[in-house]
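The data below hold one chain only, encoded as structure tokens and taken in the form predicted on its own.
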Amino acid sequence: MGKTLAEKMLATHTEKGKASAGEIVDASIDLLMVHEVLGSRIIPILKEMGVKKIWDPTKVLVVNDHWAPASDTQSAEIHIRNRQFVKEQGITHFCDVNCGICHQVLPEMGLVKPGDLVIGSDSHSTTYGAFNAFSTGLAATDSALILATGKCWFRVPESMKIRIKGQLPEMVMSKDLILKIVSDLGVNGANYRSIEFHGPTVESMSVASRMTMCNMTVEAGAKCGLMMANDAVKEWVTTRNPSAQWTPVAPDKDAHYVADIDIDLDAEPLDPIVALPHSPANGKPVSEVEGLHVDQAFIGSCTNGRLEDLEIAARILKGRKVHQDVRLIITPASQETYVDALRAGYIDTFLSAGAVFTNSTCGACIGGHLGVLGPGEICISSTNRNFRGRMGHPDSKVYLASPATVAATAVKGVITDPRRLI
């Protein structure tokens, strides 16, 4: 019987190159990725084992971006930690409170490439599975081991195939399509699976759209969220990191899929979603909730801060005002798509629209500072997760929509229907 994209990608970093679904294998890691949680939990753990030196100083990245710059003293504390050992351990990628959120910048910085096994001390790390990679997200132990040998064990995960074709309609984006097909699986229904996206919608797709579908995957419960590449992949890597050797990884004709769903936009046009509290599978078509009023509207986070994100919103506020009731806060994704936003002109559109526009962090989508909500108020936000307490006082309330959504909503005061704003 033929592997799937999980499949191939294991069994490559396997000393018997061999990786079936169910299996327990132990995998080399091509990266681990690692932010605050290396200052506030994997150190001790490290040092608890009693390990000194690290694996490997150039397969590791450290970033500095939930809470950044530092938000209180004991945010301080840790990226004081992170950044010594950086240094005490001659950690060759490193980025600091100027870089921006870790799932932009590692593709930024060319560190994931087709076929990798990338790991990242972040539930989101499944984002790198939109570069044909293997990539997941583990906890602070099994970080700390990586760290201590370059290698973890995996059960390889069962697949499930969804394939996709025809046209998002204008102004439906790929946020849409993640948050209707998670809304579908249910936060279950794709638990420790990988989902392989196929089909032309997604061969057609940017690299940020890609990313987006891949980052919500684990809404769903799965271990990764996996793409072949396309040409918008290929040569971002290539550009990227122009020396690195690599193949594309493809499923066999014949792989096993535990599951194998349809998606035909053309017969069943896409309307923009939006996610109700409390969770990412609470989606509803935006004529559900239109008209509800939100306190505050948030653009940005690993999910939808990157360029094309601040592109269609700076669309629609051209030439319009915020709504006098609503707090529009939008944060880029890295430094980079920041200095690519201020020269295409949208921060200026989005602070004459009189938008907050802040530095790169993973702040307000956390509730760790920049946007806070206070009890009973409403946030619209273009984030991942909209569980109760996400962004602030347990008694406000999260829903998550695309960018376009977002941007709509804020100069109405009522959750909007893009399309209406053309």
Given for the second form:
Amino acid sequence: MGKTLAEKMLATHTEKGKASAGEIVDASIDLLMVHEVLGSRIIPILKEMGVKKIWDPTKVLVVNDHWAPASDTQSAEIHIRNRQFVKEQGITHFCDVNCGICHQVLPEMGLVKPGDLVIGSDSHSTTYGAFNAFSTGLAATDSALILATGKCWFRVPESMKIRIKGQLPEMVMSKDLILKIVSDLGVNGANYRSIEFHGPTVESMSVASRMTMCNMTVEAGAKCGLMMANDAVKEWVTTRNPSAQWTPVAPDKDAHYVADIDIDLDAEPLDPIVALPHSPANGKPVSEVEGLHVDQAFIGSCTNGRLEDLEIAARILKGRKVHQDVRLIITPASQETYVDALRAGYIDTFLSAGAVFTNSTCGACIGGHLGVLGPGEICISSTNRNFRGRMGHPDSKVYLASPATVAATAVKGVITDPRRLI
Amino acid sequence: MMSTSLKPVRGRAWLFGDNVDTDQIIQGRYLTLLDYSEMAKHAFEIPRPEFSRNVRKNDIVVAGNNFGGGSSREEAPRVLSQLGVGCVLAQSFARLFYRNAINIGLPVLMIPNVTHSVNDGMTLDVNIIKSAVIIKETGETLSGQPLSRMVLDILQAGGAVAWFRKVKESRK
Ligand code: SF4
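Alright, leaving the form predicted on its own aside, put up the form predicted together with its partner chain.
Every chain and every other molecule in the complex is listed next, the one we just looked at coming first.
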């Protein structure tokens, strides 16, 4: 029987070169990304394991991003530990607090290419599936084991195929599409599975839009979200890592899928979607919540803090003002995004509109700093999770939406369909 | 590392619903706490603020579908094991929580319909190896699919780190 993307990608990383859904395989890792979890949890585990030297200091990326720059003495201590570890171990790839969010900086550094097996100590490591790589999140103990051995066991996931064709209407973004997909699947609709995205819509998508979709597959419980390499990805990888050798991976024609889903955006045009508290799978067309007052609007995170996200927000905010009852906070996904936005004039637009523009960090997304919500507050956010208490006080509420919907809402002070502001 | 023998667990049930995500188990804002006993004071702070004060050794967390969805944070099973929770029974688990719990040596069993039969505070006898639960108050027996050999090996060793050291020792 033919092989899916997940099976093929895992197979090339096993000793026997084989992997079939349901089987447990031992695979060699191409790259491990760790962030603050390194200092807080992984280093103590490595000590307990008696590991003095890690398996390969050239295959690890360390990022200080969740509380960047440090928000308190504890995160400062974690950062100190990470810096020391990087030095002691001679780790090649290190991003300190001036780089940005792990899932954005890793691809920017050219550290993922088609066919790779990339693991991160963070659930949104599914993001790199956009680059035709097998990538998933694991936690501290598994990361420690990988640091020690370069290997990890995986249960080869069953795959679901989602084929998408048709155009996204103006002001409707890939975020709306993935919110709709996650809502249709449910929070555990893809638990333990790989989601393969196919079809012309995905084929013609920008790298940024693809990353948003793969990023959020984990909100349906998926182990990974995988895409074929399109031209944009090929160009990205060639520019960012010119010397690398790679071959795109495609599934076999007769590969087996546990589910087959077709989405036709021309036959059924997509509306902007808003996911109501407290679940990313609570997506509803924006019309159902239009007019709801918000206290804070947030654009940022590894889901939607990239240049195209800031571009659409700038288009909406140009010549307009953020509503007096709302604070709009914009946090770019990386320092590179920051510089690009600066050059493109977006930051000028944001500041003139009355927004707060911060350095790149996870910050508000995890309720860490730079935009934590107080009791009873309502936030519309371009992030990926609206669990109770995710962005601050347990009694705050988060509505997830695209950057366009967030920007339009910031202007009006109430949840607004961005198509009204074209 | 907490060492978990796979002896039967007897404890009181703490009942939870479906889709208890990792922020309900331990909120992101506590992740910079380096001391697990400090962090554990905030376990289940949102859904059951009294949990960390009242939980006793070997108490059992009982939940519906998709327990532990969301973040990869290993701190979620950690704070439970720190507080002495003997095992977690749920109708189903999110994949990262399941793997993390086993890695740190906290037994997790998938028991169909468990929330239908168990009430909060009931006393349960759980046989981890057989994946079987006896409810003391009603005498009802529930069972799920037994854990795989590999998972049992890791749990028996007391978690993935202890298991790694055992494997390393045996190769010397
Ligand atoms: S931006 Fe938010 S979702 Fe992304 S890695 Fe940071 S905390 Fe996680």
